[in-house]
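The chain that follows stands alone, in the form predicted on its own, written as structure tokens.
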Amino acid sequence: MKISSEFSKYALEYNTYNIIQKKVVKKLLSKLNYKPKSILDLGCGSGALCRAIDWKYDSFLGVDFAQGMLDLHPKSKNIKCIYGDFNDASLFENLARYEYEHIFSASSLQWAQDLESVFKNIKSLNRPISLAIFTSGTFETLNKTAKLNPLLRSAGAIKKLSEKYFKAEFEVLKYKLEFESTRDMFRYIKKSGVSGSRNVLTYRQTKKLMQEYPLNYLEFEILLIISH
């Protein structure tokens, strides 16, 4: 399982909360051996991936849980977006009434209830993959100054359950963002979304994390799943 890392400086700037999203997806984009015409998202967002595409395609579709995101997601007359959970088995069933070659998530299925069921349900639609799946080598460091077990599954987990299903190459990317002040540190957790809207620690806690976090960046880690 092939590892490569990358340091960021990060100026807390409006509208780029998700700069290691982004990341991500140009790095997956980047794992294609080939230019598919028909294309699905799974958990879209607000149109990452979709924006990052640099070839021209019949059709892409987009599926995400937050109406607010799709709102905000680019649509064309080749370009569609679909509310839908993939939690949800009956979410597949619909899909397997569409047509496209390549199935992409980027950044979306650490959040899955039962990632078994998901990676099955993946399974199903026999379409070339491209998965990228924050694990719990994210905020590695936060998480042991506030003595905070993982939010997420290990990388070693998640591959180990997804080789049930995918024949696959892997590679972890890890990923250092910097930033000025810890104030700008905690506010793009709060923001960007990498945090599952945990908020486990009260206030005062907050405060003596923010003084005791013995680091100017914070960690981040992502396993990727190819399949051709």
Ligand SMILES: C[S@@+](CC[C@H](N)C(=O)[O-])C[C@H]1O[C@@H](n2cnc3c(N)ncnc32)[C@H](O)[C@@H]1O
The other form holds:
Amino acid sequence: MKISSEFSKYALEYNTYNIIQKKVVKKLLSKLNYKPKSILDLGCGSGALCRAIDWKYDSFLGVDFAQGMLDLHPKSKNIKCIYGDFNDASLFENLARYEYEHIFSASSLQWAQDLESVFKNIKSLNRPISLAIFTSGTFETLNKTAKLNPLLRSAGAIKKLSEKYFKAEFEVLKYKLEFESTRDMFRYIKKSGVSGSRNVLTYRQTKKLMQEYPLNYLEFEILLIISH
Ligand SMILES: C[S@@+](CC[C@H](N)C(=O)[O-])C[C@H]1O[C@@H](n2cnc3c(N)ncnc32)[C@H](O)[C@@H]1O
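After the form predicted on its own, can we look at the form predicted together with this ligand?
Next comes the full complex, this chain leading.
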């Protein structure tokens, strides 16, 4: 499995809590070997993928279960957003009625309750895929320092699962995001949504973790699953 690494510095003044998600979208798009004319985006959020597409397309369908995110998503006569939960099989029956040539999902499927069922349902739509899924190497040192088990599945486990359903290429992306202070780092974790709102640490435990964390950067690990 190919592994690529990148290092960046976090710039607080830009308030870019989705800096890693934006990089992931860019990477996913760079892996395409054609320009799909109609697109489905599962877990579209506020539209990072839609905003990053720089070619003309006929239709873009974004699906998310957070109405607040859908409200922020760009909309136009060829961009449609619908409410949908990818943990719910009926979403995929509904999606079978729409037109799309390619299925994307960026930084969302790590929250699937039963990833195998979601893969199975995506497979049933029978289209090429570009999926990016956060994996257990995300916040690796942080979890070790706090003696927490990783919240996310490992890249290897996801790859194995997806091989049951897709003939795909895999790549692991590793990002390091450097911060000026631990305070900025922990604020980022809280606001970025990458932690899945896991509030397992008390105030005192968080304070201790902030003192003991040995790095000035956070680690992120993402598995790309791509089929053409
Ligand atoms: C980290 S954001 C990524 C958003 C966007 N794809 C991007 O690349 O910036 C994860 C998104 O997945 C959505 N999401 C999480 N679980 C979901 C589910 N079961 N069904 C639909 N959307 C879901 C969240 O609401 C959120 O918008």
